[in-house]
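Single chain ahead, written as C-alpha cells, the form predicted on its own.
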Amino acid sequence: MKFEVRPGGVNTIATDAVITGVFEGDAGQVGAVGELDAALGGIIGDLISSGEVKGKLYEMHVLHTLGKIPSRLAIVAGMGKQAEWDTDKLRGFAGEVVRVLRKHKAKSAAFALRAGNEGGPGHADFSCAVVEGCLLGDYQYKRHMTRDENGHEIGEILLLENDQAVLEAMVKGLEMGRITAGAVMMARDMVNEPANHMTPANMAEIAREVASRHHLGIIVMDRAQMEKEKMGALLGVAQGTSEPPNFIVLDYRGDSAKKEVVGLVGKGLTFDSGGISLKSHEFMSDMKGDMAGGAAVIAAMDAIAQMKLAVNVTALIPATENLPGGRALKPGDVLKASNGKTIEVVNTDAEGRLILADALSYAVKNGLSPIVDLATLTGACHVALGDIYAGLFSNDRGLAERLIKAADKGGEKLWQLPMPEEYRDLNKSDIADIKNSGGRYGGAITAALFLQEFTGETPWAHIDIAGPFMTDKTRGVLVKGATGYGVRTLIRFISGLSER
C-alpha cells in the first residue's frame, strides 16, 4: 500500500473511492462534504436530514457516484463528536475505512477530511495517523493458509491537501506512520506465529535480521554463556524444554556524544504451559503469545533504527519455553538469579518474572538507565484492567509520566497502578530471599514488587500487557489476534528522549 499527499478535490481526483467524514450534528454543507454533496445532487444532505447519516463514530455509508465525479465510490464516514475528535480516533477511523475499501474491491482511494478542526491533530500527526490506521486496519495474518481467501490488495491511498504550506509536515508524517505501522505488524506476526514456528531460536533469528538490516550490535547468548553469567532463574525455567534458551542483546547507538543507554527489556516466553503448575487447557493456545513483550521490543528497535533517533538503546530479550518435562522446575525449588538473590519457586507458572529477574539484573550490571520492561506477566492485571489497558508500575514518577504521554500519543492505553511497601511482605520466603508469587490478591502488584528486587536504584518501569496483547474482535486499528501492543508506546517514548 503506497501513500501520497496530493493537491486536489473530491470532485476532480480519479480514484476508486473518495472518503470524507461528518461529525455528529453536521449539516454537511462545508468543506469536502459540501463539495461532494453538491456534485452528487444533494444526496448527502438528504441522508443527514432524514437521520440516516448520523455521524456516529465509525458509521459508514457507501454511495455509488454513477459517473457524477471521477471516483466510482464516495464513502461518507462518521467521525463522532467533534469535541472528542483526536489523533487516536482518526487512526481508528482510517482502520475502519480501509476494511470498507477492501470489501468493495477498491484498489485506490483518497481521503478528503476537513482540515483545521478544533482540537484535531496537527498536520504531521494527521497524515501519520491515517497511514497507521490504514496499514494496521488492513493487517491480515495468513502465513499458514494454503488457500487465498481474499487476494484483493489496495495499492494507493491519497491524502488530499491544497495548502502548500503544510505539505512538508504531512509528508514527514507519512514516513513516521509507515515505519510505526510496519513495526507493529512485525510484532503482530511474531505473536500470531504458532509456537512450533516461533521458538527461542526463531526469535533470535529475527533479531539477527533486524541487526543486519540496520547495522546494530547483537549478542545471542546460549545456555553455556548464560551459565557464565549465572542466570540461574532463566535457566531454571528453561530446564523443562528441549528447545535451547537464548538471551538476546540488541544494541542501537544513535548518539555517540552520550554515554547514557536506555534499556528495553521484553519477556520472550515463546510458549508457556505453566510448567508443573500446569495451566487450564481452555486458553493455553494463546500462550504462544507469551513472548509479546519480547516481540514488541524487537519491533520497536527496528523502527528506532529506521528513524535514526538520537539516543542509545539496548534491548534485552530472555527467550525460552516453559514446559513440564522430566527435568522441569518443581514447586519448592530454589534458584539463584544473576545478581545473587535466591528465589523460592512456589508456582512454576509465575515464570515470566523469573526470566525477567536475570534480564533486569543484566541491565543494571551494564549501566542501562532508565529501564523499561514489557511483559504479559499476570492474569491479575488482565482481570483488573481488562483487554484495553496495560498496567504501569514504576519507581520513578518522571519516567512513568513520560511513558503515559507516549502511550497517549501512540494510541495505546496505559494505567499506573500502585506499588505499596506493605505488599512487599507477601513475597517473603521462609527459605530464600524472596518467593516468586505473593498469592492471589494484588497479584499484578506483587509481581511488580518482585521485579523491583532486581532493578536496584535505577529508574525503572514495568508494563504488564497481559490484557491488551491479544484481541478477540476487529475494530479500528485492531484486528482479531495479536495487537502489537507496546510498539507504538516504545517508539514515541524513545523518540521523546531523542528530542530532549
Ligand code: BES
Contents of the next structure:
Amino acid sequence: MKFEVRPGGVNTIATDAVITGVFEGDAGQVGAVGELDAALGGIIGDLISSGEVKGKLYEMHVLHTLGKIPSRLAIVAGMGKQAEWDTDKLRGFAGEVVRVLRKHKAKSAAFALRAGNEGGPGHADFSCAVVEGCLLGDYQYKRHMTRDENGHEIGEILLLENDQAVLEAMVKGLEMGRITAGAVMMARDMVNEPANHMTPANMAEIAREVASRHHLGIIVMDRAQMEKEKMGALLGVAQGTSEPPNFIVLDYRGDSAKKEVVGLVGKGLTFDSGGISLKSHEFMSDMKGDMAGGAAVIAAMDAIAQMKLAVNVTALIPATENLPGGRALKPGDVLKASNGKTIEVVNTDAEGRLILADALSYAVKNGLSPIVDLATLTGACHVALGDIYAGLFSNDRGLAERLIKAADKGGEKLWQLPMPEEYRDLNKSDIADIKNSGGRYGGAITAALFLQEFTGETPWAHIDIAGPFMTDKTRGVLVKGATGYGVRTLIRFISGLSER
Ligand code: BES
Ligand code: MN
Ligand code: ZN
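What would the structure be for the form predicted in complex with the named molecule, given that what you showed me was the form predicted on its own?
All chains and molecules follow, beginning with the one already shown.
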C-alpha cells in the first residue's frame, strides 16, 4: 500500500473510491461531501434526510457513482459526534474504511477529509493517523495459508490536500505512520506466529535482522553465557524445555552526547504451558503470544532506529519456553537470580516474573535508566482492566506520566495501578528472600511488587499487557488476533525523550 498527498477534489480525482466523512447532524452540504452530493444529484442529502445516513461513528455507506464522477465508488463514512472527533477516532476510521475498500475490490482510493477543518488533529498527526489506520486495519496474518482465496491488494491511497503550505507536515506524517505501522505489524506477525515457528532462536534471528538493517549492537546469550551471568531464575524456567533459551541484547546509540541509556525489557516467553503447575487446555494456545512484550520491544527498536531518534536505547529480551519436561522446575524449588536474591517457586506458572527478574537485574547492573518493561504477566490484570487497557506500575511519577501521554498519543490505553507497601508481605517466603506468587487477590499488583525487588532505586515502569496483547474482535485499527500493543506507546515515549 502506497500513500501520497495530492491536490485535487472528489469530483476530479480518478481512483476506485473517494472517501468522505459526515458527523452526526451534518446536512451533507459543505466541503467534499457537498461537492460530491452536487455531482451525484443530491443523493447524499436524500440519504441523510431519510435517516439512512446518520453519521454514527464508523457507519459506512458505499455509493456507486455510475460515471458521474471519475471514481467508481464514493464512500460516505460516519465520524460520530464532532465534539468527540480526535486523532484516535480518525485512526480507527481509516481502519474501518480500508476493510470496506477491500470488500468492494477497490485497488486505489482517495481520502477527501481535511486535517484542520474538523477541529481534530493537526496536519502531521492527521496523515500519520490515516496511514497507521489503513495499514493496521488491513493487516492479515496468512503466512501458513497455502491457498489465498481473498488475495486482494490495495495499491494506492491518496490524501487530497490543496494547501501547499501544509504539504511538508503531511508528508512527514506519512513517513512516521508508515514506520510506526510497519513496526506494529512486525510485532503482530511475531505474536501470531505459532510457538513451533517462533522459538527463542527465531526471536533472536529477527533481532539479528533488525540489528543488521540498522547497524545496532547485538548480543545473543545462550545457556552457557546465562550461567556465567548467574541468571538462575531465567535458567530455572528454561530447565523444562529442550528448546534452547536466549537472552537478547539490542543496542541503539542515537545520541553520543547523552550519557543516559534507556532500557526496554520485554517478556519473551515463546510458549507458556504453565510448567508443572500446568494450565488447563482451554485457551492454552493463546500462550504462543506470551512473548508479546519481547516482540513489541524488538519492533519498537526497529522503528526507533529507522526514525534515527536522538536517544540511546538498550533492549533486553529474555526468551524461553515454559514446559513441564523431565528436568522442569518443581513447585517449592528455590532459585537464585543474578542480583543474588533467592526465590521460592511456589507456582511454576508465575514464570514471567522469574525471567524478568534476571533481565531487570541485568538492566540495573548495566546502568540503564529509566527502565520500562512490557510483559503479558498476569491474568489478574486482564480481569481487572479488560481487553483494551494495559496496567501501568511505576516507582517514578514523571515516568508514569510520560508513558500515559505517549500511550494516549499513540492510540493505546494505559491505566496506572498502585504498588502499596502493605501488599509486599504477600510475596514473603518462609524459606527464601521472596516467593513468586502473592496469591489470588491483587495478582497484578503483587507481580509488580515482585519485579520491584529487582529494579532497586532506578526509575522504572512495568506495563502488564496480558489484557490487550490479543483481541477477538476486528474493529478500527485492531484485527482479530495479535494487536501489537505497546509498540506505538514505546515509539512515542522514546521519541518524546529524544526531544528533551
Ligand atoms: N502468561 C501468563 C499470564 C497471561 C494469562 C497472559 C492470560 C495473557 C493471558 C503468566 O505467565 C501466568 O501464567 N500468570 C499466572 C500467575 C499466577 C500463577 C500467580 C496467572 O495470571 O494466572
Ligand atoms: Mn505462566
Ligand atoms: Zn507467562
